[in-house]
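Starting off, we have a lone chain in the form predicted alone, written out as C-alpha cells.
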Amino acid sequence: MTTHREPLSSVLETIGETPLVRVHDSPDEAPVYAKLESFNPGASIKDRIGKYMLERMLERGDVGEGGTVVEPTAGNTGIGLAVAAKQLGLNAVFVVPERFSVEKQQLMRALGAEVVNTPSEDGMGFAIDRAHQIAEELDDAVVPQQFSNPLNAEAHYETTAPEIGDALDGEVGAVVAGCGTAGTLMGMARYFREQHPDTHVVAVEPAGSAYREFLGEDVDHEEYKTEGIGTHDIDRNELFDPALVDEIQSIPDRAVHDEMGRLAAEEGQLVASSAAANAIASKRVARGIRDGEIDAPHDAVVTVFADSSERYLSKGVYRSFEEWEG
C-alpha cells in the first residue's frame, strides 16, 4: 500500500505503511488490531525484509551490484527478495523445498529469480545448508539467511513497529506474532518494550512445533499444516531471545483452518493459515487484558496477517479440514 499522492520511481517505494485494522472479533475492552501486510508489493510481510537486509548488505559490501542472493525459503522470503533483488542489481537464486506453495514458486521464478527444489522430508536445514553450498560454487554470492541475520529482525524494528506505534499513538499493551525465522516478532519485541519495558510478548507456533523447547519444555515433534510459522530445530533459529518474550502459543491446526474461514466470511480478510493463528492468540491476549489476567501498560493488542490466502489455493485451504494440504 502506498500513501503516496505523487508518482514513484521504483515499486520499492510501495513496501510499508500498510494498513492496521481492526479484528471484529476482539473485545471492545483490549481490541486486537493486525497489519495487512499484503499489501505490500510482493504481497507479504517479507518484502519488508526483502529491501531492507538487500540495502544494507549492498551498503556494507556484503555483496556487490551484479552479484547474486542465495536463499533458503520456504517462499514470501524468496518473493520479498527477488522483488528487491533485481530493482538494486542483484541476481537471486533460492532453495525450496518442494512441498511448500506452487504459488510462490512460480512467482519467484516470474520476477527473474532461479528456484532450486530439495526433498521435502529432509526439511528446511537441508535447504540452509544447500543454499550456502551453492552461494560457495558463485563468484560475488552471499546468504542472507533470514534465520540468523540480525538485519532481520531489525527491519521490523525500524519500520512494522513504528508504524504501528504511529497508528495507535504509541498505547500498545502486546504485541503477538507467529515465528518462524522470529524475526517480526525480535524487532517489534525490542521496539515496543523499549517503549514501555511491561508490554506483554507473545510468540505463536503451530502445535506441533518446537519453540517450546526454548523455555525448557518437552514438546512431542509433529508435522502441521499451518505455513511459513514453527520449527522442529531450534539451533536453526538464532534470532529467537527467550527473554523478550512472556509466553508461547501453540495453536492446533484445526483451529487455524477453523479461523481462516472465519475471518473471510464475517470480516472479509482473506488470509492465510498464520494470521489465522496470531488472531487465535491475539484474542486469547485480548481477553486476558480485558478479564485482568495479564497485566499490560495499555489495551490495544497489535499483531501481523503476513500474506494473503490466494497463494495456498491449491492447498485446499478453504475446503474442509481434511481436504486442506500442509
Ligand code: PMP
Given for the second form:
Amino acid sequence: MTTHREPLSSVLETIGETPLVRVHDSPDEAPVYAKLESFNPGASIKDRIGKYMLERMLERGDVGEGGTVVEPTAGNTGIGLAVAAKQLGLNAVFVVPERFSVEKQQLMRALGAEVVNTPSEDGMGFAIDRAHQIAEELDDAVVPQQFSNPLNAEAHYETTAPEIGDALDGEVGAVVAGCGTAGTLMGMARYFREQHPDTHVVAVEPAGSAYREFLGEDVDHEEYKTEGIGTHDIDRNELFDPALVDEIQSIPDRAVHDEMGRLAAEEGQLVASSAAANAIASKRVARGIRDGEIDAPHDAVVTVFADSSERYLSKGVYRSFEEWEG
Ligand code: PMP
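To complete the pair, please output the form predicted in complex with this ligand; the form predicted alone was given just before.
Following is the full complex, with the preceding chain placed first.
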C-alpha cells in the first residue's frame, strides 16, 4: 500500500493512491469526482499498467530480467513502462507515431528507453505491427500490447477502481472514461458493475473517432486534436466490450479546448485534453442523474484526469483553438 508518510525504497511504491477531487462545475445532487492521475511518478494513469503488467509478466516468465519490453504507444504508456522497466531490470523500446507530443518522447528517452518513430499517417495499427517485428528480432523480448492485454484492464480493476470505491464508501452511480485502449474504462466498469449491476457506464471519445462503430453506427472518420483517446480501427481495440457500456459520448475538439481552459482558470486543474473530454461527458451524465433521465444506483459520477497539460504545452493547448496543434 502506497503511503506518503514514510520513507519508500522505490519510486514504484508511489504509483497509485492518487487523490479523488470534486469537479466543482457539477451539480451538488450528482457530484462529479475525478481521479488525478498526474500525481503518479511518470505523471499519468499509465504508470499503473506499466508497473502492473511488467510485474505480472515477470512472475509468469513471459520475460526474464535483462530482457526487453517493446510496446507501441502514444507516449504515456511508454513513460509508465519505462519507469517500471528500469526498476525491474528490463530494457525498453517504444514505437511511437510521430505526431504524438515531443515531451513524452523526450521523457521516454530520459528514462533509458529507445524510441522508434513511425509515420503519423500510418496510424497506430502500423506501430503495433512494427513493435512485433522488432520484438521478433531480439532475444527475450515481449510486447505487452496494451491494446489486447487483459492485464491492462486488470490493473484498473485491481487498483484504480477499488481506490475510488473506498474513497466514496462504494457509492458510485456512474463511471465515465475516455477510451484509448479502453483498459481504464473496462477495469472500472467490471469492478463497479460487480458492486452494483446497474452502474451507468459511459465511454468517451473525440468526435471523429470510431468507437461508435462498436454499436453498429456509421462513423465519418476525422482527425482530432484530443490526445490519448479515440480509435480509427476498432479491430485493434480488443479490450473494449460493448456489453459493459451504456453509452458512448463523442466530444468535439472545440468543446474540449474550452473545457481545458475552464478547468485551469476556474478549478486550478492543469489537466490535458482527455481529462477535459471526460469532464464534459461526466457533467452531462451528472445532470442526467439529477434530472432523473439516467437511472443510477447512486448519485456520484466518477472519472479520471489521466495526465497533465504541462505535457502538451509545446502543442499550444492553452493558446487559441486554431493554434492548438493536434
Ligand atoms: N488519456 C490519456 C492522456 C492517455 O494517454 C490515455 C491512454 N492512451 C487515455 C486517456 C486512455 O486510457 P485507456 O488506454 O486506458 O483507454
